[in-house]
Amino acid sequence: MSLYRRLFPEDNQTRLWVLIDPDKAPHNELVKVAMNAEEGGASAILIGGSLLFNDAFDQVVQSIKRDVNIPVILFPGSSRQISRYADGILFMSLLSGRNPQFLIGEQVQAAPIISSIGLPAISTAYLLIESGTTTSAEFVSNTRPIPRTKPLIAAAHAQAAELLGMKVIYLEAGSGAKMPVPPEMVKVVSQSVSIPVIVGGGIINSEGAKTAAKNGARVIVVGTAIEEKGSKVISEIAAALFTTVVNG
């Protein structure tokens, strides 16, 4: 089975995703979250941050590699978040910015070594939104976010982004944002297209994923809300997406 048919596989579940920031924790704690996660019922570990600190970036992707057995999916925030050891690599271009950085300067400079390494790549459209504060994906990449009562905007990004042949949305509010992506916008967006939509940011209980997966988010990314509230928040947001039936 192909890594993207196992992160997207043919059914109306929405799944859980669970985001570790190497940044956020030392190792052996990040390796615990990872397997927590699992436990929970999480169905992928996404690793990376914005920024990166950690200069084991490698030993923190082998561990959690190691004593999980769901995909280990790299989110890098920068050409520099590359690692052999994972399953693959969301490979982004920040669609809704105009920094050419992050649509595709970093993308160049990531290409060659992913494709020494053999790494799998899903090609994924990141649109940033807006989420009440700034976040550091938007003071990073230097980037404006959409606007959140503009849900059209982020469908116009959308279809443009699986006209160029890209295989994934992902909309982000940003870690630690003040409030969700908008149920309208998810709503609108996975209408407008035929690929999958990953919901992330802002997202810190059960009913805020349920509300994304019946509006069409095919997966929920959470990060922040483990920080706050520990490991039984996965478990919670992956037992009410069991009974959620997506709407997109």
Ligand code: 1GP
The other form holds:
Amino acid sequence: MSLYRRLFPEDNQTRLWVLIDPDKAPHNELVKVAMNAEEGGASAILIGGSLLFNDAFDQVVQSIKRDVNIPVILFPGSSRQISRYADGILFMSLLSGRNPQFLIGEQVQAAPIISSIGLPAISTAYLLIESGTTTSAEFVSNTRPIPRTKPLIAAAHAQAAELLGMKVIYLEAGSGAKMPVPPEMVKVVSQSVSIPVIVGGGIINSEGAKTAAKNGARVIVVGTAIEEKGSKVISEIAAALFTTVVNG
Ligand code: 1GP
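Next, report the structure of the form predicted in complex with the named molecule; the form predicted alone has already been given.
First the chain shown before, then all remaining chains and molecules of the complex.
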């Protein structure tokens, strides 16, 4: 089965993915979170962050990969965050921004490496949505997020992505966002494209996850809530999603 089909099965079940930021905890704790994620019902692990201070990125990916069976996918903030030990990479373009470095510059740096190590890549449109305060993603990328009251602007970006041949939309409020992506925006974007929509940033409990799922999100990404509340939040959200049908 292709990695894409494994990540986005053809059913109407929304999946939970857990984001692990290598800078947020010591190596052994990151591995423990990954193991808890698998046990709690997450269907993939994302590894990455806006910045990377940890110089052991490769070792973190390798250890996590060794100890879990669910796909381990890179979620790179830059071309530095590539590892041959992952199962694949979200090959993202920050399409909501107008900074050429994150639209195409980093991708040009990364592409030859990804090709040479044969890492499966999933073309992903990364859309940053205004979420109350300046997030790391906004600051580091030096781009303006899409206004949260403008779902049609977000939808137009998503449609452009699909027409360009991209395979996934990632609606991102930013890690630790005060407010998640508005439900109305998730709905309008999900109904505007036929490719899967991932929603992340500021989702901290089952309610938030279910709301995004009911509005069409195929995947919910959670990171900060696990750092703050512990791994039990993973099984709570996974269980809530299991009983939620996607309407988008
Ligand atoms: C960030 O979407 C992810 O890129 C997850 O966000 O850390 O707020 O859960 P949180």
